[in-house]
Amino acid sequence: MTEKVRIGFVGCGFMGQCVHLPSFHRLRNAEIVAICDLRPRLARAVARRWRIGKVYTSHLDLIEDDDVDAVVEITNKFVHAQIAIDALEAGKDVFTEKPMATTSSDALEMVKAAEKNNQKLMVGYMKRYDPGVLKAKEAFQSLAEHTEVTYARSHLFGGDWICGAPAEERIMTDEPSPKIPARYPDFLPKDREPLMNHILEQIHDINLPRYFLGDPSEVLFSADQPGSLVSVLSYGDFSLVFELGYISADIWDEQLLIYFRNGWVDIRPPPPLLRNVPAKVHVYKANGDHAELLPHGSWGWSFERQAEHFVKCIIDDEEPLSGGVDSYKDIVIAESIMKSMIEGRPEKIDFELGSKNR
C-alpha cells in the first residue's frame, strides 16, 4: 500500500456531501479518485464541486476500478451490507456509515467477507473519535482501578442535530431518490419496524456504552410507549438503562452516565454536525480524596478524526477502533431488545445467533 489511499466514494446525499466528502477531502494521505451515485446528474455535479475525476452510476463499476484502494460507502442503510460485501470481495477496504446493516445476519456476512478477503471493515461510530469521549475514557479507566461500576444510563432524546444550515453548501437534484426496499429481521412484526428503524438510526447509544463497559449479557426488560423506549441491559453486577425518545428543540439531549461506587463519569456528546466541539465531560471522585473534574478534549471534529483513523488503519495495517466484528454486536443487541419487547420476557444476548435470523 502506498502512503496515499485512493478512495472511491459511494453516495452523494446529505451526509455524503455535508460530512464525509469534506472530511476525507482534507486528508493529506488520501485522495478521492472516483464517486458513484444512482442519480447521474447529481454524481457529475458533486464530482465537479470536489474535483473528482471519475464518475460512476453503479458501485459494481466503481469497485472494479484498479485506481480505487478503498471504498467509503454513505448510502441508505438497507444497502450497506450488499455494497460493502461486493467491495470487500473485490479486494477493497471499506468504511460504511452506521448502522453497518439492518439485520445481524447481514452484518455477520460483512464480517466474514472482510476476514475472508483480508480487508479492513470500519463503521462510522464517530463518537469513539470525539476528543472529549477519549478524555472520558481516561477518567473511566482511572476510576475503574479503584472502584467498581454500579449503574449506567445511556440516554438520547435528540433535538437539533444539524445546528442550523449545513456547513457545506449542498448540491440538490430533481432526480428521484432511488426506491430501496426495507430489510428487517424475519422475526420482526410489521408494526414494530418503525421502532426498529429508530433504534438502528440511533445505534450510537448502544455502541458508546460498549466502548466503556464491554458487552452486556442479557436484555432484562424492554418496553415502549408512544415517543419513547426503555430497555434494561444486564452486565452481571450492574445494569445499563437505555432510553430512546424524541424531542423538538434547538438543543441536543444525549448523555452517557456511568456510576461507580465512589464516583461517576458524565458524558454529554455535542450535536453530530457541530464541528470542532468535543463532548462535555464531568467526573466526580469520592471516598476520601473528593474532587470534581472537567476534562476538556482538544478542539476537533469527530467525523474528520474517524476519516483519519480509517486511512491510517489501511496504511499501517491496523484494526479499526470501530471495526466490523465489534460493530456487528450492536445489531445483535438491537435485535435482542426488540425480541425482549415482543415476547415480554428477558432475552439472552447471543452474538453467535445472527446467522440464524435469515
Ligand SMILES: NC(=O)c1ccc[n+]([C@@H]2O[C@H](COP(=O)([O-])OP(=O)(O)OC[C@H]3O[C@@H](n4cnc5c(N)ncnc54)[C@H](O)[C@@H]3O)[C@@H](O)[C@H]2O)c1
Contents of the next structure:
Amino acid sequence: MTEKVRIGFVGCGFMGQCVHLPSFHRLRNAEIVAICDLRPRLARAVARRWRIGKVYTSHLDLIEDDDVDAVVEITNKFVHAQIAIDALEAGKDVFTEKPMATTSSDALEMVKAAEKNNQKLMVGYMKRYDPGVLKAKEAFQSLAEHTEVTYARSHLFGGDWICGAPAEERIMTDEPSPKIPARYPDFLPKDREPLMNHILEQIHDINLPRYFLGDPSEVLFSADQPGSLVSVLSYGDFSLVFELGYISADIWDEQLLIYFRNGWVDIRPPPPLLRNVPAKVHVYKANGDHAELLPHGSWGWSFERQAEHFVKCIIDDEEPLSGGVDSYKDIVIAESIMKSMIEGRPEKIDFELGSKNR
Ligand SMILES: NC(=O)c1ccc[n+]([C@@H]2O[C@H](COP(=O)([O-])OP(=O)(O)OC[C@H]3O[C@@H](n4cnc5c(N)ncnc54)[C@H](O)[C@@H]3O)[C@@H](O)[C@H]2O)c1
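Given the form predicted on its own, state the structure of the form predicted together with this ligand.
Everything in the complex follows now, all chains and molecules, and the chain you saw is the first one.
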C-alpha cells in the first residue's frame, strides 16, 4: 500500500459535497485524486473547489485509473451495487453509502465481488462510529455481564437532519439530476415500493440495533399505515420493536432503547449532519448500586470517524466495522419485514436466501 490511500470519489451531490468530501479531504493518510459525476459541469466545479486533479463522467473510466486505490461511492441507492461491483472487480477497495443495495441478491453480489477480489467493502453506517454510541456499547457490555436483555425498541421519526449550515457550501448547476431506474426485489408489488423505499432510506435503525444485539431470527409481525410502520423482530428470548414514521420538526427524533432485566441503555443519535455532537446516552442500572449514568462520548462527527475507519482498514488490512458481509443482513431483514407484511404472517429471516435466489 502506498503511503496515502488514493481515493476516486464518485457522486458529488448533496451528501458527497456536504459530508464525504470534507470528511475524506481532512485525512492525512488519504488523498482524493479523482472525482466523477454523471453531471460534467458539476464534477468539474467540485473538482476545482477541492483541488482534485482528475475528473470523470463515468465510474467505468475512473476505476481504470491506476492512480486510484479505493472508491468512495456516494451516488444513488439504485446504482450503489453496480458501481461497487465494477470497482471491486477492478481491484479497488470500496466505501458505499447506505443502503448498499435495494435487493438482497444485489447486496450478496457485492459481498462476493469483494471476497473474490480480496478488497474491502464498507457501508456508510456512520452511527456505528459515533463517539456516544461507542460509550453506549461499553455500558451495554457491562450490563450484559450481569443481566439479560428483555426488550428493545428502535424508533425513527426523523425531523430536521440537515441542521442548516452545510447546504450553503454546496455547488449546484442547472444540469438535471440523472434519471435512475428504480430497482426493487421481484416479490415486491408495485404499491409496496414506497414503503420499501422508506425502510431502505432509514435502514440505520435496522443496522444500529444489530450492532448491539446481533441478528434477529424472525419477523413476528409487521403492519403499516400511511407514512408509518411497526415491525416486531424476534431474538428468541426477547423482541425488538422497529417503529418507522415521519415528523416535520426542527428537532431530530430517533432512539434505540435496550431494556435489561435490571436496567436499560437509552441512545439518542444526533441529527446526522450535526457536526461534533455525539449521541446522547442514558444508562440505568438497578442491580446493586442503583446508578443512573449519562456517559458522554468525546466531541466528534460520526461521518469523519467513519472516513478515518475506512482508510485505516485499508492500510492495516482490517475488516470494517460496517463491512459488506454484515451490512448485507440489513437488506435481508428489510425484505423479510416486507414479506411478513404482504403475507400477513411471521417470516423467518434467512440470511442465505440471497444465494438461493441467484
Ligand atoms: N448516511 C446517511 O445518513 C445518509 C443521509 C442522506 C443520504 N444518504 C445516502 O447518500 C447517497 C447520496 O445521497 P445524496 O442526497 O447526496 O444524493 P444526490 O442526488 O444529491 O447526489 C447523488 C449524486 O450522484 C450522481 N450520480 C448518480 N448516479 C451516478 C453514476 N452512475 N455515476 C456517477 N455519478 C452519479 C448524481 O449526479 C448526483 O450528483 C444515497 O445513497 C443516500 O441514501 C445517506
